[in-house]
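Have a look below at one chain only, the form predicted alone, in structure tokens format.
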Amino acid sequence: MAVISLLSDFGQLYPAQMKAVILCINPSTVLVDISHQIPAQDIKAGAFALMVSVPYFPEGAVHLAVVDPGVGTSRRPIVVESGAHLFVGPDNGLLIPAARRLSQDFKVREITNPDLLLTSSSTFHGRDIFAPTAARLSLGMTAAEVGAEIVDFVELDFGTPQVIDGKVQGQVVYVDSFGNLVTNISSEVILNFFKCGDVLHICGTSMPLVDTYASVEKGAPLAVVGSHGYLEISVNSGSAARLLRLESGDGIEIGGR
């Protein structure tokens, strides 16, 4: 049973007219939805979303991602191949952080197939490229019938997180629907200076590096290495993104006592 997942930053109604045009050419697809909440028109959070949601699909699962501010412009249309796994969507970065996390021998071809480009606004490829894409290699359309290998597809990265006199500088990546803050800092780093119990400085707000979001009274600022493998700033039962006043793409400094 093929299994396409989605991630845009479409909010409510445009991911309805993808999901219609994929089941108009598979019905039996299953379509799995991991956020159509991603901030409007940041690459870098869709990225990360689909990069830590990526390895818990099944082996042969297509991805349709879609956060393209580039769209009608000269930016391509992409098919990534990685791990048994297929990406579709814009060659802006979006895809390839996940590509890397399954195999570091991974593919990437443009959509020429003029079979997949009959008819497309120039504002939706989202549902006139992508999702016809996506719905054809889910029914066994190889990618290499999609178009040809390129190599100059556009990177993207998360930065790496610095240690400069005993403090750990990073960025924040992603926030989630909770307000918690979700850094660029994996947890190898951020244990290699700190233990839990210890007692972080960020941005001017003390808090614990604990296990669990209820380590701390409720409306507390913590620390916490995220199932993902990232530090997350959070506060319990409340917004660690209010309460700092910090967003994705802001840095952050982390000190301790």
Second form
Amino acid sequence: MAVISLLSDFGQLYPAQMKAVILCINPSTVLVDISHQIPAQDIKAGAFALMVSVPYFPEGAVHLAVVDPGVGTSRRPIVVESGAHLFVGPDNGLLIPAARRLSQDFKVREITNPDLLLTSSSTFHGRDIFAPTAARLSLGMTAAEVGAEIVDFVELDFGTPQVIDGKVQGQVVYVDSFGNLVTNISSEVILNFFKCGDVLHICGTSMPLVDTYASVEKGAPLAVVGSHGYLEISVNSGSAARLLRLESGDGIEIGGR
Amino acid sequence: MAVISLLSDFGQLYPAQMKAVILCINPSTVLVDISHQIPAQDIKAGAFALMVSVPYFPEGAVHLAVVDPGVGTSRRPIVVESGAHLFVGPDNGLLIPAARRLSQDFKVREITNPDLLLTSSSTFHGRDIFAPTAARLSLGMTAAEVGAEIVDFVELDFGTPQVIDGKVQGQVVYVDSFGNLVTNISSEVILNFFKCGDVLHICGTSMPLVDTYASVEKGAPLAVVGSHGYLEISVNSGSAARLLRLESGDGIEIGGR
Amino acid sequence: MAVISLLSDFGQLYPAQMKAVILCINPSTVLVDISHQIPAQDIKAGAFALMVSVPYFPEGAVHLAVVDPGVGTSRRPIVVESGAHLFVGPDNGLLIPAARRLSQDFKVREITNPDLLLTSSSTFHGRDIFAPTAARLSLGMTAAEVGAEIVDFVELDFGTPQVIDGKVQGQVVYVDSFGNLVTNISSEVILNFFKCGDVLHICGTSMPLVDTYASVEKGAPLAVVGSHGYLEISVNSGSAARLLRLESGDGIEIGGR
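Could you please show the structure of the form predicted in complex with another copy of the chain, as a counterpart to the form predicted alone just displayed?
Every chain and every other molecule in the complex is listed next, the one we just looked at coming first.
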């Protein structure tokens, strides 16, 4: 059975149309929602959510991701092959960090096969182009059949943390539903400067670098390497986004004692 | 494998009870959520969401829809046959626009088969009557087995847009999670009066009729025939519901230059 | 096909990682979300949601539930066997009311099998311990293989309603997405004192005990034995949580004429 994951900023209703289209083509697909609550048009948040999720999917999975403010423009539809996974979505950077996470050696193709572009609205390529393409890939259509390789695809990364005067500078790339602030600072970077138990000064607030949320009192802030491998600023049984008044895209600076 | 779609205003928790009941009866059902976030008791919004979704489902699909403020009253439980699809839910109009979209020649039956009415709470027919009925239909029970045809079912439509003094008058029938205002004005009606590129005056705001959301600057309003075939008022990368302060049920008037 | 239900306070994103891990181990699992919107760290609300849902699932179902503020601490991971169902999650009381609902004769085991504890973050046991355990149980691993029985597991109940001076005292244990206030007062308790049609005085508001939400006018409050078997305070087409300004955990007192 083929697994197709779905990620979008669609909220309700539109994801079901994509799923229905997929099931018409491949009735035995297993459909797994990653999220349809990506903040509207926030390509970066979508790319991060996709990147931290795909490594857990089985080989052969097809990932259909649509955060697509440029739908209907000259923005190209693409398929990306990486490791044993396939990605389908818009050429706006959304798919690239996830593909790169699976393998540095990924390949991007523009969807030009006219069979895949037959019937399309100008406002919902998720349903009209990406879903049928994903379904046919799940049935064994090869990536080469969708179109030729392109090398000028749109790149996206989450920035490289800087170290200036012994302070680590990064940014918030994702706020989860607990209000945890997930940063672009990987465990390698942070553990190069600080160790578990150190007190960090982040945006005017002091907090320990710990292993678990429950290492501090309820309501107290903490820093932790999250399950995704990135530094996360949290509040035990609370919301760091609310306490620190930070959101996705905000810069943060981390100093030690 | 049989597909059963689910739509409700239940939010969390109660949909899982319906799915569990279905899987007890037909373990190989493929369950697809259309939405469980229909505004509470908003039969019209639910009917619209169902209508625009069902055409994408495979033949043989069973659609279980429950927005049911009259549960436990004399409101009848019904099954509707239309095209190769079946619908199960309350007789309050919820199912009718979707059934009519698939075929003008649809048939409504009251669920009177005592086997389907055996064990029921008075507050959750979704779980106790509609889910088992949907599951048994997905296993091959015929619509005729649920009960006799009725012709006095509750109707529901979204109103007919009027044209007065060259202005098109309609209403908002659905607000999606982007804040797009979906109207009851079909592409046929609007394209009879206006063409792509025209500037429309809608509720005190001027906006172009365009093909894609990205045809205007970020934050600017636009009118577009949405992927569902109805005129939609949107804001590129923003919320038209917030900008125009309109919600489901509000009337709108559209004038040209 | 094995059914695995999932319940958590994770919101978006993290549930997909658990599902992906499960599908890597058992690709033919049928996954059913009970809710991922349990209020953050609210073990009691999660326990109630699980308890009222599991009786509808087919025999052999595995229930994976994670509301886990103590993740990464000495809090034990457990598996519970009850009736023909299995539960996987943290030893913090979350699983106990559901297990007890299925059978008084349930058995709790600590997960100590080193194969199940191999690779774990300290912040996401849902993905790293509980999901693989649930998947392997769904493939036929016996509960005995996960570890030895324990008897000092963490208990949780919803309190016992008291009757003082002819008034029933209980508490709100769950607020659903309609704003219905679900209490810990079972139908047996309430129907011992009151009958359908009686007027109840609850927290300064009078309302009838009725059978259906539509028994009162729109906007009016009512008391009803909900589909879960507990007294529920509701407003027809409105929100009792808003009208009575009550939330989960609040005490309520019910008097008669």
